[in-house]
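As a starting point, one isolated chain is supplied in structure tokens, in the form predicted on its own.
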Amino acid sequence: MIELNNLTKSYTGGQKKAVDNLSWKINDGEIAGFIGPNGAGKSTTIKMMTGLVSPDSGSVALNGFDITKDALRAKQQFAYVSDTPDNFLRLKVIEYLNFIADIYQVSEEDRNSRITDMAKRFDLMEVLERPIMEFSHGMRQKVMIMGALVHNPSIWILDEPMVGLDPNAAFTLKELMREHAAAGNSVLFSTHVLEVAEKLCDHIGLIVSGQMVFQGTMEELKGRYPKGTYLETIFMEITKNA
């Protein structure tokens, strides 16, 4: 479970609020889509959730552990995929995956099983011994996703995870997200691909200028904006003056 309570973060000497008193709860068993225009505060919110940025006020609880007060326990609860895959480029794929598994103390049996399963699903079995720097953006993204998931945490926090993925890899990731939520876990991902959010998500959070202007199901969103047939048209209506 993810609980955000009155999160606020300002930049430029406190004059601009990137995130303004944001509260949101994502329950176990849910896939939540986080959407909004560029610069709306999505990435800042996600960085506060993962402990990369400290909030000016408010709190983040991941399975009940506060990311500020109990950082180690909180960080053990989630997988995080950032919006850039250009990390640890000199390592071979298998070296990187084992490095992450070591950090989270994943047993040899479990890591081998998970790495093999994900490498087959993402079509990376033949390149595990190659350096990450040799790969395209999309292949690097698949490696980062595998690294994030190798310790099998209950919460997934993914920042634009499908950018650069080919259709097969994007389909595989969506399958993994559905399977993870169906097992009673929480998934939150930010995206600009509104069609994916509409089809995949149980819950939508829409942020505009640092403020959460909607959170709920697609049915609830369409009920509030009955003229909008699709998420894309509703999004354009809400954000046209942002």
Second form
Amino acid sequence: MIELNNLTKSYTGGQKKAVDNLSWKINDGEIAGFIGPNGAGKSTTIKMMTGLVSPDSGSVALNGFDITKDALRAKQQFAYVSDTPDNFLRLKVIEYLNFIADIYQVSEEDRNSRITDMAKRFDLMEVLERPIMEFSHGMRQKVMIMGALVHNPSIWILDEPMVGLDPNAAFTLKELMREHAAAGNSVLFSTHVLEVAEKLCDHIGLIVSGQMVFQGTMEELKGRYPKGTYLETIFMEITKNA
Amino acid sequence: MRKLFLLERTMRKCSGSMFANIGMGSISVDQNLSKSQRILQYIGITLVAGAAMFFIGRFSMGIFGQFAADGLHTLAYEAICVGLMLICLFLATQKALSLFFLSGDNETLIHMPIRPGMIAFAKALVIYRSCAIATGMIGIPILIAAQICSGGTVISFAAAVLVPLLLPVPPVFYVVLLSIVMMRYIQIGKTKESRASTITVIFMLIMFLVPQLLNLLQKGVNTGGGVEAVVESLGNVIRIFEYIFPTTFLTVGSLQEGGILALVLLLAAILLIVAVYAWVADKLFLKAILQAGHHGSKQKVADEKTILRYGSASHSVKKAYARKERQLLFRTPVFFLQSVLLTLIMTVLFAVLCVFLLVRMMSEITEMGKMELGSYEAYIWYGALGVVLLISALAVAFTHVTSTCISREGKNFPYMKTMPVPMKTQLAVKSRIGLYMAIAGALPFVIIINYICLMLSVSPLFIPVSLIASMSVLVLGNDVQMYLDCSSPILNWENEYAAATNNHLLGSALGPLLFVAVLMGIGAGCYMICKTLWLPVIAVVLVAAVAGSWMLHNWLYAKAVKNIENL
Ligand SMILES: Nc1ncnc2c1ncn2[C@@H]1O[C@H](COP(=O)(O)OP(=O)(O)OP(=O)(O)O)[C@@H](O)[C@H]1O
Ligand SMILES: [Mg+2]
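Moving from the form predicted on its own, what structure would you give for the form predicted in complex with its partner chain?
To see the whole picture, the full complex is given below, headed by that same chain.
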């Protein structure tokens, strides 16, 4: 369960607030999609949720643990994939995965079976011993996703995880998200692909210049417009008016 | 021409602050400030630089006077020029690494309607600029002081200003050309080539060091050392340089009486070098870029057995973290070169030199050891302890492992911050590696000094005292480095070189030294007052040192963690 309460953040030197009084609740078993134009504040919100940026005011609770007050236990609850996949480039894939598994104290059996399973699903088995540096953008993204999931936390927080993935990998990721939510966990991810949000998410949050302008299901959003209106049109309408 | 300078400016801004190379990472104008604040900062920097130049000039006047009195004008000029060129070689190599091997702009720029030669030329200009700032700041005051001493003419004063600015051209273009040629074969940024770079550096050092050592030994046997030996070996180094850079003749010549012809020739030679460079670069640069980047690591096909093999290593959090630190440090050529290899080489180099000197002076030391020390023992204690502390401070300041501990993470940093591992633990693991390196750097010298002291029949108590004092400087210096890096890390880098420049050489060495100096001052004061009690006094000072550094250690950690949380 993810709870965001009245989050506000403005960067030093920034004229306006990057995130303005944002509240959101994502229940167990839900997949939540975070959409909004470039620079709307999605990544900033996600960074506040994961403790990377401290909010000016407001609070974040992950499975009930406050990210600032009870940081370590809150950090045990989630997996995070950042919006750049160019991390730990000098490590081999398998070294990176084991490093993460060690940090989260995953048992030897669990890690081996999870890595084997994911490497097969993401088609990375043969390149496990190559440094991440030599990988393409999409391959790096897959590695980061594997790293995030190897410790099987209950909350997933993914910042634009589909960028650069091929259709197979994107499908696998969606499948993983569905399985995870079905097991009673929460998933939050940001995306610019409205179709993905529509098909996958139980719940969407639409953010425009720091403010949450819509929360609810895709059906509810579409219900506000004449039948048959394209999602794109709705998105453009809302962002223009806000 | 406009395009060239535009390119130069862009590249300069991308390749880090110009002072970072000289170890003054913190002194650079912050572009985010308002205009008036920026002007103030510029004035501040100018004042500091001016004062530094004045002191350099004032200081070198004395030394040059000495040389002139011995009739060694030419040697002095030669030594200055060669010294400046050495600085250039050092700086240029560092910058070339960043601009040619590690920069991502090559592939972008090559698409634009710009001659490849111009890109290469702009890069060389960036390097020249940073070298010329260094040689100008150091060279101009020294040479002007020298001209004042020897009563030079207007032309020789003009030469004193021009020569330091022209001097970097040959070394810079030499390094740059070499880089362009090497780019085809070594792709430092893309794959792990630390082995190749290690071998190159070690090879160069051996080439440089072995003749010197042989020389030193021979001279020691024949003439028994003294000023002549120093002059002689200095002369040898200079000869080597004159072979590599024939323009050295002209630079030295133009500084001396009637040097106008040499000065004109020097200008002509420099122009020629630049022209040749422009021509060659235009021919080679494009090919170099196109051929670079076709090397990958040997591709092994992994399977499920691989997973089992890797998965059964030790699983402790701290060990895993330290393992990752070491892997990043040793596999990234830039970090390896700057943080590990440099320290090791410096240590080995100086330790070997010290041992040679020791061997040569052995008879004198044993002679002295037979004398009654009496009240001199206290002075030897203090002198030797001072040297130990100085060496420890230098060792820790030159180890860039801890001073770049957070900057090295770069884009990984978000992941470090979301880990359920307390920041303090992470920092402790990171700085411990740096501490070990610094200890490795300092220990050989501490041992040598201890050995000398024992030979001089100083009380064996000196051993624990010097070890504890050295450790407290090392720990404290290491902590200061960590703290400085935590308060202003460079995280948004594209190439690893930028992270490696975040070393605050001055702060990390001066802080702990000051602390220990104050303590030793108190000790010395106590000794002045009660002459006989100097051993207990040292004991008290030591206890204070240990307790003080323990407190400072904890305080710095707390501050550093707080800074990181607020990033
Ligand atoms: N480190 C920073 N310093 C200053 N301002 C920042 C920083 N990071 C983000 N911002 C500003 O905060 C606002 C929100 O940025 P954010 O990255 O959250 O947008 P986003 O919704 O993730 O956009 P995108 O879809 O492009 O990823 C922007 O106006 C941006 O300029
Ligand atoms: Mg974003």
